[in-house]
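A single chain, nothing else alongside it, follows as C-alpha cells in the form predicted alone.
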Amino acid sequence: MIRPVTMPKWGLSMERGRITAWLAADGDEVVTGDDLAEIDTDKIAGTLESPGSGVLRCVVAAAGEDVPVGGTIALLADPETPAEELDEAARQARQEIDAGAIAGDEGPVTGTVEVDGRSLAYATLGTEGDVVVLVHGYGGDKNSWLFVQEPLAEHRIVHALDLPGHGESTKDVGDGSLGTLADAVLGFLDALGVERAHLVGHSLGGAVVVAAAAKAPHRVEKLTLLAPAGFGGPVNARYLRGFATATSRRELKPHLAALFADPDLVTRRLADDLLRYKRLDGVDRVLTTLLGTLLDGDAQAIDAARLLSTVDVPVTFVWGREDAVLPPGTTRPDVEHVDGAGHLVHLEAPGAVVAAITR
C-alpha cells in the first residue's frame, strides 16, 4: 500500500510551505512520528512528522521546494510494493504540484457560537471519533494549535476554540475571571451540543479548563494539560507585563523569544500579527484585565491545583523543560517533561504533545 506524505496546512491562512530539509532519506524505515522535514511556512518553521510507518520510498518535492497545502511531497510504502506502482504516484503527485493547485484540502471548517451575549469563534478539523477541545492560553488564539490539530484529528472531531477576547471572539472577557473563561468553554459545548469532551488547555488555558472540570465534572472525559498556570512554581511577570504593554514589534519581539527554548522560532511575521491583534480595539482591556486573573504582585494569582483536586477524571500534564515563563514548579509526579522545548511546548515539540493527548 502507498502512503502520501502531504504538505501540512499549519493555521488557517497557509496556502503553501517550503521544504527547507528533508530528515529521512529514500529507503529509510520509519515509524508514526519520526521526523521527516523541516517545514517553513509564513508564520513559523516546523518538523513535519511521518503520517504512518513504512519505507520512505520516494521524495516527491526537494528541499528548497514551495508546495501547496495538500500536496504529496513524498511517498510511504512497503518494500514488496512494486517500483512501476511507485513511479505513477510519484508522476501525478508532481504533476499536481506543478499545477499549482491541490483538490480536496480545505483545511479546518470554522465557525462562530454565542455564549453568554459573546461571539466565540473556532475551527474544526475531524468528521468523527471522541471530541477534543483545545484551548489556548494569554494572548493566544485557535491558530497557535496548529501543529497538533491536523494530527489529532485523524481520528477525532478536534476544536480549537478562540478564548474571549482573543483571536476573532467578542473582545469582552466581563471580570476576566476564571469562573467566567470557564464558563465560556462549557457555553461552547451546549452551542455544538457536546455532551463530554476531552479538554486540552496551554497556560491560562490549562487552569481554564480544570476550572471548566470543577464546574462540570460529569462534561470532561479527559484533561490535558500543557504548562497550565496555577500549578505553583514562579511566573515570568516581565513577560506577561511586557506582552501587554509592547506596541511595537521592537518592543515585543524580545519578550516572544521567552516563549521558545530556540529564540529563532520568533519570526516577524509572528510578531506582526500579534501586534495587528494587539491594536484591534478592545484588546488592550483584555489583556489587562487578565493580568489581573494571573498575577498577584510578581507571583501567580491562580490556584487551579485547589480546583484540580476537587475533580476525579484522567489527567496529563506536559510540560516544556526549559520553560521560561511557567517553569516546571509542581511536585506531582505524573509531569511529562519535554527536552528542547520551551512554554508553547505544542509549538515546538508537537510529537510529544500529540502523544501525551492520545495515550
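In this text, the rigid core denotes the largest set of C-alpha atoms whose superposition between the two forms falls within 1.5 Å. Since we're looking at a predicted model, the values are computed, not measured. Positions refer to the first chain, counted from 1. What changes on going to the form predicted together with its partner chain:
- Once the rigid core is used as the reference frame, the Cα position of residue 77 differs between these two forms by 2 Å or more.
- Once both forms are fitted on their core, a CA shift of 2 Å or more is seen for residue 55 between these two forms.
- After superposing the rigid core, the Cα of residue 28 is displaced by 2 Å or more between these two forms.
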The other form holds:
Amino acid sequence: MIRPVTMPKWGLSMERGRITAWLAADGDEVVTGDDLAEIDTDKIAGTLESPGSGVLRCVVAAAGEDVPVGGTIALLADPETPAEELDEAARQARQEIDAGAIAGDEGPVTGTVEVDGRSLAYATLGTEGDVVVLVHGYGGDKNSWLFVQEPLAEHRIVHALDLPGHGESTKDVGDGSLGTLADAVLGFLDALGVERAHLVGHSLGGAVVVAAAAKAPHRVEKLTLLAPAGFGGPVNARYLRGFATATSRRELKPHLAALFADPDLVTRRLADDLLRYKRLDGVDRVLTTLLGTLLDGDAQAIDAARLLSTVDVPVTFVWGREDAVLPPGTTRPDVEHVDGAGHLVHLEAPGAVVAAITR
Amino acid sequence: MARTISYREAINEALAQEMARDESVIVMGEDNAGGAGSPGEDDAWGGVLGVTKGLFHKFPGRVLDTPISESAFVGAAIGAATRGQRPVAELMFIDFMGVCFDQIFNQAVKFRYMFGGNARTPVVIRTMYGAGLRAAAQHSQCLYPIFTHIPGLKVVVPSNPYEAKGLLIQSIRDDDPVIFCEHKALYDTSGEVPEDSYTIPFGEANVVRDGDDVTIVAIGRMVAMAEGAANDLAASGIEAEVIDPRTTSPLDTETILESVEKTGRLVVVDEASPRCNLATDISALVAKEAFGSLRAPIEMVTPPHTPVPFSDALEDLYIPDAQKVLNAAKAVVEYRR
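Structure of the form predicted together with its partner chain, given the form predicted alone:
Complete assembly follows, chain above in first position.
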C-alpha cells in the first residue's frame, strides 16, 4: 500500500508551503510522528511529522520547492510495494504539483455564532465522526491548533474555537470568570447543535473545559487537558504580566521565550501576529481582566482540580516537560509528560498531542 | 474577521469606525460629501478617488464639502481641532499643500510648543502622493520629506491596507497634527485587514522580511518594490531584510541601525526627489551611527532630480522599480574594496 505524504494546511490562509529541508531520506524507515521535513509558509515555519509508518520510498518534491497545500510531496510504502507502482504514483503527484492546484483541498470551514450577545468565531475541519472542540489558552486563538487540527480531522469533526476576547470573537469577556468562559463553550455547542463532544483545552482553555464539564457533565464525552491552568504548582506570573502589558515587538519578544522548549521557535512572525492581536481595540482590557482570573498575587487563582473532582468523565493530561509558564504541578498518575516540549506542547510536539487525544 | 480589502476600503473603514466611536471626528475636503455641486446627492463622489464614499449618509452633518481653497479649509480644520473637534481634512494632492504651508508649519505645529504644552491640535490631513497615474508634474510628487523636516509634525506613509487602517486610526486618536500620505497607485491594492478597530503606534518600523545579507529600507509604495526585489534576490542566494518605517516622523532609527549592524549593507528606496529626501536622511543616520558596521557604500534608489514626466514611457523610467532595487542590492553585496 502507498501512503502519500501531503503538504499540510497550517492555518486558514495557507495556500502553499516551501520545503526548506528534508529530515528523512529515500529508503529511511519511519513511524508515525517521526520528523520528515521542515516547511516554511507565509506565517509560520514548522516540522512535518510522518502521517504513518513505512519506508520513505520516494521524495516527490525536493528541498527548496514550493508546493500547493494538499500536494503529495513524498510516498510512504511497504518494502514489498513494486517500484513500478511507486513510479506511477510519483509521476501523478509530480503532474499535480506542476499544475499548481490540488483538487479536493477544501480547507477549514469558518463561521461565527452568537452566544450571550457575543460573536464567537470558529474553524471546522472534518465532516464525519465524533465531535472534538479545541479551546486555546490565554492570548491564543483557533489558529494555535494548526498542527493538530488536520490530523485529528481525518476521522472526526474538529472545531477550533476563539474564546470571547480572542482571535476573531467579540473583544469582551464580561467578568472574565471561568464560569463566563465555560458558558461560551457550552453555548457554542448549543449553537452548533452538538449534544456531546470531546473537549480539548490548553492552559486557561484547559480550566475552561473543566468548568464546562462541571456545569454540564452530560455534554462532555471526554476531556484532554494540555498544560491546564488550575491544577496546583507554580505559574509564571512574570510571563503573564509581560505578555499583557507589552506594547511593542521589542517588549514582547523576550517574554515569548517562556512558551517553548526550543527558543528558535520564537520568530518575528510569531511576535508580529501576537502584536496584531494585542493592538485590536478592547484586547487590552480583555487581557487585564483575565489576568485577574488567572493570578492571585504571583500564584494561580484557579482551582480546576476541585471542579474536576465533581465530574465523572474520562480525562487525559498532557504536559511538556520543559513548560516554563505552568510547570507540571499535579502529581496525578495519569499525566503524560512530553520530552522536549514547553508550554505550547501542541505546537512543539503535535504528534504526541494527537496521539493523546485519539487514544 | 480578517478579510481581504483594498487600501481605499481600509482607509474608508478606519474613518467610519472612528466617526462611529467618537463624534468629534469630522471629515472635510473637496467633493468629500456630495460632489458635483450638492451635498446629499445619492451618488456622492467621496473625494476625487472615492475614498470617503458612503460616509456622508452614515454620518449626517459630519462630512463637509469645502470650496476649492486649500488654505481656507486646512486652516478651518486646524481651527476646529484647537476647539475640540478631531477633523480629518482631505487635501486632494500633496502637490497643493504649498498654499497652506503657513497654517501647517507656522500655526498648527507650533501651538503645543508656543503655549507651553497647553494646546492640543488633533488634526489629520490626508493627502495623495506619488507618480504612476499619468497625472504629470503638478499631481505626482512625493513631498513627504518636506513635512518630515518640520519638528512637531507627524508624517505617516502607509504601504498596504493593514498599515493604512491601523495607522489612520492612530492618527485620528493622536493629539498632534498628522500628515497622512496615501499613494494613489496603492488604492486598488488589497490585503488582509481585521474588521475590528486597531492601532499601530507611530515610530515603530515594520520588518517586512528577515535577511542577513543586506538591509533594504523602503517608503510607502516602494515597500512592495523592495519585497519583490528581495524575493528575486533570494533565488540567487542573497537574503535581504526589508524594513518599512511606516512613519517618517517619528522615525524608528533603532530598527534600521540594528538591521545594518547585522547585515553591514544598506539600500534605501525612496520615490521622493533625491535631494534631502528620506534616502539621504536615513543614509546619513547610518553613516554616522553604524559606520563601523558598513561593508559597502550605501546605495540610494530614487528617481532622478527632475519633475515627474508626463510622457508614459518617461514616467515609467522615472519611478524606482524592483529591478533597480535588485541591481542596487547586488551592487552592495558584491562590493569589494
